[in-house]
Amino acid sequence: MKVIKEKHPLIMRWTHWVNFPVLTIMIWSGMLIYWANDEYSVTLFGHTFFRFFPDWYYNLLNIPHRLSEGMAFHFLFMWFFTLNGFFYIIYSIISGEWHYLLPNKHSFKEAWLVVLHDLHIRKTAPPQGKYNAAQRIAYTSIVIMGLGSVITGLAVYKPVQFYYLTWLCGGYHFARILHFALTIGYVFFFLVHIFQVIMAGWNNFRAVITGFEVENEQPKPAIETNNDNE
């Protein structure tokens, strides 16, 4: 028998879907800014093995000479990104949703089993509640990454006014490296997240939109009564 059960509250879904386009715009506008000083590469003994990013990449996406546009979009949508994340954290604490999201002492071991199951190497998935162990780690990590992006972003944006944040990040240059590394982390998270959504199937994706999930529930066996007279 199929039953409809509530899975994701409205506010959780709202902050999830708002964050996706906002973070996309932040990454895009960040690329417009990074073009002006694209100094990061993988260099060893004077030889550059990999560079972020080649000229053909910039030209393909029409990135060059749009620094001021990138800064305008980046600093505007920074507030939407920060407020949306702040609202999400406050609601998670007040509603108690954080109990389902924070990893526990078994999460890292079980997350490996989830990965093996998703890759069809392991037949059975470990037991889970509202979120599996891999999701708990991923969703908690993305919150920490968001906080890190705000701190490092402010340290780079206003290194004099927010000198204490710049000092906390190890200086301006290291804060910029951390900010860049976090952006790469978001892209990696997007790819893994989309892969897991596909693996989870339509029912799970529908729950993130509507808030409800359709589950198969076995009917309870009827209790037999003995009405025979002795």
Given for the second form:
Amino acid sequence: MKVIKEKHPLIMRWTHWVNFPVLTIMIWSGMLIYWANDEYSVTLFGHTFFRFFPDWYYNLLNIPHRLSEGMAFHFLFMWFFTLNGFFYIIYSIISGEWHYLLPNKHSFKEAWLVVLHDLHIRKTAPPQGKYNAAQRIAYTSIVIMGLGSVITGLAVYKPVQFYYLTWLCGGYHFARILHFALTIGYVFFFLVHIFQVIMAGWNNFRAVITGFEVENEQPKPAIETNNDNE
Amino acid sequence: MNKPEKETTVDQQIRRRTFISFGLFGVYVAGAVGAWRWLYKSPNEVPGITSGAHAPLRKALNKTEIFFRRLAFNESHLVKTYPKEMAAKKVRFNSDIGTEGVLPPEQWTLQVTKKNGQVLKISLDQIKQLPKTEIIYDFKCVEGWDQISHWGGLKFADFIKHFGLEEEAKMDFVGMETPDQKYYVGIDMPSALHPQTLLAYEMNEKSLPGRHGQPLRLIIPVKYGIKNLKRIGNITFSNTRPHDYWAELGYDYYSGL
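What I would like now is the form predicted together with the partner chain, since the data block earlier showed the form predicted on its own; can you produce it?
Now the full complex is given, and it begins with the chain already shown.
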């Protein structure tokens, strides 16, 4: 029979859906800023494979000559990005939700099994709680990346007043590279995330809006075996 | 017998909760889209000391800057300096607004307007006679590039002391303009008095070349390059923000690092 199973707490859903548009605006305004000194590329042995970014891309998104506007948007939305992120982290710690999110000692081995399962190489997936091992690693990484963006961002924003952050990030240049690389990381995360959400189906997606999942529960056997090794 | 009935109840619950949640989610999305459209289409600020930014964004810029200034600005936070060998030999040049060509040194005097209206006329020699301070630091442009460069000149704080401008230094801002007044900056006093702020007349141990602000320019390492005015023509002091070239074009007035 169908049962309603509570999955995602309201604050998780709220911070998730605040973060999505805010991060989008941060990436967009960041591109407006980056354009003014677009020096990064993928170059190996003197051959440039890809330039961040090609002209057609800039023109398509109407990026050129908007540095001051980009800075103005970036320095407003950084507040929402940071506060929303901290709110989520503090909530996760206080509520104990981090138990479901942080990788544990089995996660790294299991994540590989999850990948094999997702690629249809392996038939069974390892047992999981709210998040599977691969999700634990991915979602914990994305939170750490968010923190990284705040720290590298401050290191580039105020390299004199926050000189210790700039030092921590390996200097002004490296801080700017990290800040950029993290952004590329978000884009990759987003692509994989969207793909996985589509593959996981409606029940899973709905839970991030409604908070619950619907499960078909078998009538319980008289003797319960507990093999939850979380 | 009551099994089917119970199932409908669960189904009803699912439908009801899904409906409410998606309804609220829809309201949220509509609100977010509306707020974004409002901000994106918000009119520019009324042109004044600052111009060219969306009005709400300018407010946010100013508030954010004040927040970080109060949180972190400290005169003792020195800009990192480097050994002389690391200084660029070819110093990057971005703009010559207000400093086109070469100005014959004999045609140049620095004009400083005092609080009482008196105008001091100061020659380059008078400035060069005073103790020279050198700095090799990472010059940072608002565009995102940076370059280690080597400058020599008179510390602004020493300039204040030597020319008896202590009263003026109690005011909130310093304004500087090029001789033709085509480029101008406003600097808050704590940044101007920062121990690494120079009135520079040398670059790489030689007199400033024309395009780098000959004969005297501002080097203020705690600010982006846009505040490092080339070829200072006059200096004023005020308690209100002096006009500023890039602040009129949508950039942050403070532009501090």
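Only the largest set of C-alpha atoms that superpose within 1.5 Å between the two forms is called the rigid core. Residue numbers count along the first chain shown, from 1. Quantities reported herein were computed from a predicted structural model and do not represent experimental measurements.
Asker: Core aligned, does the CA of residue 204 move at least 2 Å between the two forms?
Answerer: Shift of 2 Å or more: no.
Asker: Taking the rigid core as reference, does the Cα of residue 68 move 2 Å or more between the two forms?
Answerer: It does not reach a 2 Å shift.
Asker: Would you say whether residue 191 is displaced between the two forms, judging by a C-alpha shift of 2 Å or more on the superposed rigid core?
Answerer: No, shifts by less than 2 Å.
Asker: After fitting the core, how far does the CA of residue 47 move between the two forms, in Å?
Answerer: Once the two forms are fitted on their core, the shift reads 3.3 Å.
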